[in-house]
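Taking the form predicted on its own, here's one chain by itself in structure tokens.
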Amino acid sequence: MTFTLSRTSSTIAVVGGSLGGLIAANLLCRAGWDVHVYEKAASDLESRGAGLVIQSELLAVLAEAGVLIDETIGVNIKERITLLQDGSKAGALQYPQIYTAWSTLYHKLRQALPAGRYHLNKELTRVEQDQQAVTLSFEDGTEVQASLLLAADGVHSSVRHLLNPTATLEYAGYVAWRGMVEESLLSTRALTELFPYIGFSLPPHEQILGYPVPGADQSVCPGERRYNFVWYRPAPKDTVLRDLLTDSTGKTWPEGIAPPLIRPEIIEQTRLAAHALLPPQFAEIVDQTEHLFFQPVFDLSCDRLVSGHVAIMGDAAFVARPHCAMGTTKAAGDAKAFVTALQNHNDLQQALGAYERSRLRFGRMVTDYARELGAYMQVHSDALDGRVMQGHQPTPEAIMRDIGVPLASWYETI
């Protein structure tokens, strides 16, 4: 039995109100569907994520999306970076990219969605479906009927389990300690020697990289912006990790420890380990870090990314490790391919089906992507399929060639 969508009649719902849920709700809004998107937190997200990278592709969809792009989107940086371990300069690249904060982009897409169509305290609790519709029940007691879901939550997606229950997350060795400090904050040295760039620098089976971001308010002004940076280290699952994810109470959260839980002297242990480690410059920056958080590092991959009335996009179909600078960028992707699919296909089959076929080899490609340049942080690791990316290795010139590149930089290469 077919299905025919209609703009006039359907009804699309999001779950997820993060970037890539806003994302796509924007495009769904603008291009005439009735769209609503549900959240689980139960106030606004604008005070969490930390820093990305605006590729051209993700600049074109939130253009698209609603979104003004103007200099306030983000912090524009011409080169790139490494630093040694004394704090000299082992080489430079020009390389120009625009760098923000996850909560400007945040702030600017809850700006461009119409009023009454994000709604917070939303936790999914169940998903039933039949040939017409599908009915999204939530912890709060109510029920929403829609035409169709475009699951959009994340990592640990309740919606995935639904249309792959063998798809789990896989982790990859490592973590990645996250932060942000106030420009103000810093040394001249710092501000001359780093701030103004994305740099890098690159322990034995580790790496570190920064940049500056908007600060508080999207203020992109000098004097008001951050540095953001991530640095992943080695981290055996079942000793260090272990550890790592293990709170004062002796509980362990084996997904990833919520940042307040992380005890003292797991951080006081980082910030020595900077010191010790790292460029002068770096260490600063960790050292001034007032909230320093990790996440391990995962792989999923998905096989399907639709059934029935229902489709998935961004991490809650494929995670890929955060090296590409792709995360956002791929949600973009995905919102755009599944808005495009709906409005060449009125059969909801074909529409889907398109959506699926264009994005599953591009999730792919992403995660196999992402995985060749963290390989070499992994305590143990082989190459993907035979395939090791030419000329790449743990040195500042690839590094600065390859990491937070467009996708098609790395594929022109094998």
Ligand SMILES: Cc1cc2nc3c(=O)[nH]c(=O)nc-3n(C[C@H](O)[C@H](O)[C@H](O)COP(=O)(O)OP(=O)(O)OC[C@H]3O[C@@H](n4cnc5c(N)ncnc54)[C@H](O)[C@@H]3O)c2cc1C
Second form
Amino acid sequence: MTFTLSRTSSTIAVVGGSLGGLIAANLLCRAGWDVHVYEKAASDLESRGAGLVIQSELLAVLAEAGVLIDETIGVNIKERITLLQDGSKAGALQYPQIYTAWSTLYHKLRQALPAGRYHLNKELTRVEQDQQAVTLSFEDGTEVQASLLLAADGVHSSVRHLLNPTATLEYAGYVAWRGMVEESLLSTRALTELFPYIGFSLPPHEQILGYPVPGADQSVCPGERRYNFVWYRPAPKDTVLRDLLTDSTGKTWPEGIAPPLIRPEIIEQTRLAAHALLPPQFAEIVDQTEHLFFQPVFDLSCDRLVSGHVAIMGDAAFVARPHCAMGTTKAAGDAKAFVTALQNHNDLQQALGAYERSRLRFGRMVTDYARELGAYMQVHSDALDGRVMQGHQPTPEAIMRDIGVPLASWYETI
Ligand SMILES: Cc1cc2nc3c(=O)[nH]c(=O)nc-3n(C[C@H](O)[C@H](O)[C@H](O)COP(=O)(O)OP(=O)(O)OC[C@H]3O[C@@H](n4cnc5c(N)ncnc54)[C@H](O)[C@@H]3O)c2cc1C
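Now show me the form predicted together with the named molecule, since the one above was the form predicted on its own.
In what comes next, the whole complex appears, and the chain from above leads the way.
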């Protein structure tokens, strides 16, 4: 049974209105498709998120998606440095990159999408499909029919369960503490010795990295920017992680705890650990960060990205550890591959088959490589159900060369 897609009569529903869903919707709109985005959050996500790296492949897709690429897209950084615990420099590497805030990209992608296409407060609760269409049911009792559903509903995707019932998130054995601090709050030492760089420091089996990003209202003006950091720390699943995920009422949140529910004593212990383990410039960043939060680090791979009239993309399909800084770039690549497949094939199954072949391969490469980069932080045997993947502590040179840097060979295989 074939189903022919056509720009004049087919409709596409994108579920999940974060960066992946927004990039896909903008690309699809510009290619002439009738697209609507359904996001479960009740209000704009703009005030959320922290920092991310703009890889050159992401920049190219953003431009195609209608985002104006000018100096407001992010902060240009030329050099990487590694600091030792005493604050001295262990090494440096010239590596120009653009760093931005998640909210900057969200804001620009929302602006690029034509009015009336983005629907908040639409939590998908059920998906049914037949030979002709897919029916989406939402928490508010409404239903929508579409020719195609593209699910960009993130790491806890419910649509993924329909396609890959056995795919599960594997906890990597460590968490990422994160936060952002206003440039205006920093001392002269932190401003001169850390702020202008992507900085790293490597306590045993840990890693902190940071970089400047746009500040309030997406400002990239000196004095108005922020410094974003990610600090990876081992946290055995059944002891430390469980404690971190338990709020002050005693309730444990296995899928991730909302930042306001993290117990004050956990925050206090983290600030103390920063002073004990990190160079003073980084300890100051952690200390000055008002809203410290953490996310457990997960791996996720899928065997199927499509079924009938349904496809998944972005973090719904593959979750790579953040060490390649590829989350948003991979989502953008998925979106681009999806639109290209629809352009090249009128037949639904052929189009989705082409999309799946190219992105399964790419997703596997990125998740495998990110696993390798993070292996040295898996110091507990319960990290992977008894399997220990403990790697060697890397040198500053290796860290500066490999972290947040995509492999050219990934793109050659597409
Ligand atoms: C608020 C927020 C802040 C983030 N901040 C950062 C950051 O600072 N740095 C970084 O590197 N990455 C960040 N990420 C993750 C980053 O966006 C992703 O790794 C990457 O861009 C791929 O995104 P995605 O769109 O596939 O998934 P996600 O970004 O995870 O988005 C999934 C979206 O789907 C929505 N959704 C989930 N279930 C349903 C449902 N049933 N019905 C409707 N909608 C649903 C969610 O509310 C969410 O908006 C953030 C994600 C979110 C949601």
